[in-house]
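Below sits a lone chain in structure tokens, taken as the form predicted on its own.
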Amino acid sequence: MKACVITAERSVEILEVPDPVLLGPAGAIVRVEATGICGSDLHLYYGALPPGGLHPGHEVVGTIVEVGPAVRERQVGERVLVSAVVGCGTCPSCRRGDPIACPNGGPVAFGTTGQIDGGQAEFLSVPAADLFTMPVPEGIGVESAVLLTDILPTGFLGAQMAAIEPGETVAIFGMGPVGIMALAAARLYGPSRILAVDMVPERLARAAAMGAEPIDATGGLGALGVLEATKGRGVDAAIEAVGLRETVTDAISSVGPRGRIAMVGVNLEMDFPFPMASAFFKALSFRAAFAAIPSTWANLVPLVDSGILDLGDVVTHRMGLSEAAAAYEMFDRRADGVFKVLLDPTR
């Protein structure tokens, strides 16, 4: 089959790989539909990476073409999410949609360890497919769909642990796609506003017409931004949606007494410099968390299905594989308004 490939920094290419195999008796192949370049393959595509190169993608719809004799719930021909995130599949934490506390090996994101190949290619094989594997209900586009399968739950998981209150206000760092996601979810909660924080006029324009405040960080002003529009008071909560230093001690600062801050940007740094004299005198409540994609499904799926959350138009590109390139040096430089962009394999 054909698949994405980093083969070294900044270096993407179409290669003819193997097919997939069954990861077990519990696994299925995908067909893949439709697959996402996030935010998160950036740090693929800069960093180091193992012999061979890495096979990156966990943003995947498709169609089960194979089941293991172990699968109950999935059938061939079926059309389905895939959870970027997986995990043993046997263990309770699994079971219960949870793998990012699996104990034998999880979390683990297709395509971004070597461990698991990713889905920007022809198939994908998934462990424990009737655990990380959803139906895509008929009224749902294959856009919303590929948001259910990573930054949808992400998002929504910022919003979930910012605990935010009916008439609180809430600050968002970061209106990429994950951030958006966290806005689309924060208006669930009935804040009384919400302030999008960025340097990227499109984006913050983006936020603004989904009902945000915009305040422009460019210059590292972001927290002195939320401050000055909320009279010095600061925020009640604050989602972090990028993972940089900057942004996480600017969260830190926008806050109020006891407030709240929810981190779901990516940032693996153990030498990361807390700011830990403002969150002892302030009495904040600091959260991180990578998303237990599973355990989102039963509350978003119906919440998109009905068109309760309004997720916007998120996808600005939809592009070939064979032009994955391209692809990841556009949403690299943030060329052509770029935003979100979908790979369709059979192109």
Ligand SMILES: NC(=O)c1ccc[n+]([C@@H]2O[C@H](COP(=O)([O-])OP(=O)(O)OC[C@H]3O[C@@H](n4cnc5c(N)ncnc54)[C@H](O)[C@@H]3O)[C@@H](O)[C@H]2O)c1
Second form
Amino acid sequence: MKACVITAERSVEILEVPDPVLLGPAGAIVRVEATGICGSDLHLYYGALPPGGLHPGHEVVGTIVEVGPAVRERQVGERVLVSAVVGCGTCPSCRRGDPIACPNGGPVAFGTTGQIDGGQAEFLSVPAADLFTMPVPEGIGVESAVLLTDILPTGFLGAQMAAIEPGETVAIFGMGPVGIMALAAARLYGPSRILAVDMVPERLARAAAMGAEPIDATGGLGALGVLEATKGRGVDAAIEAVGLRETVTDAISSVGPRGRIAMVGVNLEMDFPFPMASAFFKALSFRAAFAAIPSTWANLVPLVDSGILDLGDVVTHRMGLSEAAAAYEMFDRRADGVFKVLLDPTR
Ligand SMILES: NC(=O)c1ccc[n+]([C@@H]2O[C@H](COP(=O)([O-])OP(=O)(O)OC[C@H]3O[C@@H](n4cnc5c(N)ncnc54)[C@H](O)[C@@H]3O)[C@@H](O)[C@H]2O)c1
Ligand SMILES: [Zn+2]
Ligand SMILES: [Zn+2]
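Taking the form predicted on its own as the starting point, write out the structure of the form predicted together with the ligand.
In what comes next, the whole complex appears, and the chain from above leads the way.
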């Protein structure tokens, strides 16, 4: 089959690779219909790669073409969305939709570590398909279905971990697709103000159209902008949706006493210079996590379906898998008003 492979730093190729095989008797093979490019793929694009490169792609909607003998609830021909994150598929945590707490080698995201190939390809092999796929619900379009595979649960987790009380003030660092999902989710908690921090004009405008106050972070002034906008008090909660060292520090600097910081941006540094003095003297809470995606679907689908969770038009570009190199390059440069890109493996 054809698959996107990040072969080296900033080098994306479409290569002929072996067709995937079932990952155990509970696995399934999905023919990919649409797959997103995520900010997490950019970390790989910037060179965080195992030797030999990586087949990325963890946001997949498609049709089941093969099931293992132990699959009970899915069948060939069914259209499904796939959780970006999976676990062993047998432990109690996996069975309740929480692969993050899987003690048996989980959690692992498709196409990020080399352990399990990703879905920017014609086919994706999914372990424990009963747990880690869901039939695309009636009334949910392909674009929303892709958002449910990863970034909507992630943005929602950001808002949940921020524990926003009605009337509070919130800052969100990063108005990429994940930050916008966090913004949409944060609104449901009834904050009085949401300050949206980024430096890309269209992204700030998108946030403003969703009721947030844009703060331009150009020149490293994001936290200062939040402090100015709150007359030096800082916000009650900050959501970090970038993953850079600067934005983690900005999120910590931008909250007031007893502030909460919820980090969903990915930063895997082991020697991160955590500002202990701020944490101590301001009595801060800091949480970071990735989302237990399957466990969120039952709550998120009705919110999307009813329009209560208003996501706006998130997908700006639909391109062929054959154009993946150009798509990555554009998503990285944040050019052409790009926001979410979906790849179609038939093109
Ligand atoms: N926790 C999870 O499970 C999970 C899931 C998906 C993505 N992520 C992570 O979320 C992050 C965002 O993903 P995305 O798809 O939205 O990516 P993205 O690259 O499109 O968005 C990042 C945004 O941050 C902005 N930014 C950069 N520097 C900034 C600064 N100093 N101040 C303010 N904004 C700044 C960029 O302009 C961009 O709009 C990534 O780190 C990604 O790995 C986490
Ligand atoms: Zn992702
Ligand atoms: Zn498990």
